[in-house]
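The chain below stands alone and is given as structure tokens, in the form predicted alone.
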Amino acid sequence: MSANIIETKGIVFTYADGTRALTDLSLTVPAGKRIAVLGANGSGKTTLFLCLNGILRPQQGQILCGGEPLKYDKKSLRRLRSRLGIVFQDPEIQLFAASVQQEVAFGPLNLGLRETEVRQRVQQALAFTGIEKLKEKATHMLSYGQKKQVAIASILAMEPEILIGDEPTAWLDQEHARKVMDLFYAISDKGTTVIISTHDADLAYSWAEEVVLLGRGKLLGKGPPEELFNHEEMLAAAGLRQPLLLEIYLLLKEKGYVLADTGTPPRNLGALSRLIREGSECRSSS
């Protein structure tokens, strides 16, 4: 398999009303990484995901998954969606079964797996997402955050190589947003390629190993967050700003509260606190 699990080559997508959502978009996604697709509303993030999953078909260009071009016949799309699963922004449009257990079992049953294998996958997905106690509950009786967890479990039961989360923390309270992002960390730790879309620069900076920056359907930049977020002009072109943590770090560095040569900028508060402490100790000893 190619080291890049997904590749797009000059894809173009225009909606029926004439709205150009993607323009000559060429992109590679390395396998096994945490990727954040970052952009303001209308930048093409959701359209890109729908193209990757075969729900939409680009009018121009090509998409490859695992080095193989996407095909759009029924059999090929079913295989693609067993490899690449999407958790949509609104779980209300994703859940339709009467109970949580039935919802999570739907995907594996559609793969034609034996009943014992389906039961095992359902149990593992429920346990992994921490919703075992909800398995008999009606899906319409769940809270919004619980519905998001069920949507994730339903995709995990398919055992995909790639998990996509479209604005995964949208409309969630802080507790459920943390739970969802912790789940995505854990899924990534198992070796699954995890891709999220977001317009939150702070989330992308702290979570992703690589950031893809989109603006008006075009690729503006791509790279490790500590590098990409240093390009302020590029961020401004996308209608975004630097992450707050990075802004604070740069200000403290300018004022001498952290050492000038600290290497990679901190990606979380713990790392920033250590740099401040080291800078304080250095000043005290000099």
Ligand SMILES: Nc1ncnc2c1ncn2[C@@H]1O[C@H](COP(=O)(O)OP(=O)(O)O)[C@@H](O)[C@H]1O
Second form
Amino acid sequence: MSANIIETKGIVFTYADGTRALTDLSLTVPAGKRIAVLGANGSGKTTLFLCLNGILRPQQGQILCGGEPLKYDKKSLRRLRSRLGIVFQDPEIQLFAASVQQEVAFGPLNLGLRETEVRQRVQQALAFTGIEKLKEKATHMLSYGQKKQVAIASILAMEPEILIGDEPTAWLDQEHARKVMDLFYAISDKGTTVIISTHDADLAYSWAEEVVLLGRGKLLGKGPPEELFNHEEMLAAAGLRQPLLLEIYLLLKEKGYVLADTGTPPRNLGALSRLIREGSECRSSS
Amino acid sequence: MFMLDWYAHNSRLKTVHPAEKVLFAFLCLVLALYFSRGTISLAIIVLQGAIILFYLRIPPRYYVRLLLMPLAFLLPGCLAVALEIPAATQAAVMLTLSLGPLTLGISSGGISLAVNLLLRSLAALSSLYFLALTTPFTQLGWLLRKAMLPPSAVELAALTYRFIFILADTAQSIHTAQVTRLGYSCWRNTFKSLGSLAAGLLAKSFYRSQLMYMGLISRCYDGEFRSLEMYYRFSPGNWLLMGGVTAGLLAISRIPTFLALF
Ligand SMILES: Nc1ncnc2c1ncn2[C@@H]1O[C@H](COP(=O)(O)OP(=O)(O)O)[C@@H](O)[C@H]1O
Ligand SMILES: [Mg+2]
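Right, the form predicted alone is done; let's see the coordinates for the form predicted in complex with this ligand.
Below is the entire complex, every chain and molecule, led by the chain shown above.
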């Protein structure tokens, strides 16, 4: 397998009404990483994902999957979609089957797997997402958070190499949002490449290993969160702010509350408070 | 109507073989329609009522509401049956009603016919409600497929079923959005709002169906809705019970008429 599992080369996408959603976008996605596509509303995140899945076809440029240029015949698209699954933003739209079990089985059945294998995958996906209890329920009777979990399970059951989540925490309460992000973390731990989109800098900062910054359909920057979020002008151009945690850290560092030479900034609250504690111990001992 | 669906999904008889439930409902239906006798109808109404209220534990108020809904059609129909234009020589007329040149009469025969019709309809209705309250659509769809109906027809029915909920949901959210902005504060507004609700519903539904299609093709949908096979087992006890009920109803049909009305 090549290091870049999926790659775009200068893709341009314009909607039928003339809206240019993606402009000359070149992007590489390393295999096995956790990637966050960060951008304000309307910056082209959803459009990018639909292009990656072959649902939309860019007017210019090229998409490479596993090093091979994407072709748009039925067979190639099928292959692509069995390797790359999308959890759409609104689970209400993704769910169509009458029961949870049938919903989760839909993808694997379309892959042409045998019944025993499909049942096994359904079971695994439901167990992994923690919704075994909902198996026999009707999809329209679930809560919004549960629908989201079913939508994730329905893609997981297809066992894609790349899993894309479009704004996975949108409209979820804190509890469910945390659950979903933990889930995406666990999926990435299994070796799957996980890409999410978000407009939440805090979320991207704490979760991702690599952040892709989009603004008005253009690539504004890319890199590990510790580096990328140092460029305030770049974030401002995308209509976003620095993550709160990073801002606090930088402030504390400036005022001398944390050691100045700790290298990488903290990615979560625990790491920050450790730094503060170490800093104060250091000062009291000197 | 959405509660009906909820009860079916949480019914105590949910795991029973769908064919058995359908058979039981149709057995009662056919018996009620075949024997045009009030006693049979009454027996079925009582039997189904007892099952629905005491075994399935459907709240009585809800069940009464379910039965009352079709009465809006039934009662005028029965009234029309009871009324007749009496021949001048007819003696059996109990009551006459003159409306200008028209004279309407009610005879005991007419009343018994109307009561009979009402009871038969209620018996048939309660049998169908038994089915609706115990058998979720997934099971009916499964049964229809087993009955060799074309799969595409069954899938169409299943999608329609799913879309009813999406449509109702969309309509609900548009309605709420209108209410919060005083869309129904007076007659004028109400008409305007209802109009834009209908238009908005169409546009939104179209948009949603497009998105749904994207969701399907992203999971390798190729025009055929595949679904997992479901397994149900027949239970000898249920068949015995159904046999018993049939025998009982047939026995009732042999009882000599002891009430002139029935
Ligand atoms: N179906 C569509 N038709 C026309 N324009 C669209 C359509 N979908 C999205 N757009 C436009 O494309 C741009 C990018 O949208 P989108 O990819 O949905 O952004 P994001 O997901 O980052 O919010 C926006 O300007 C949006 O208005
Ligand atoms: Mg979007």
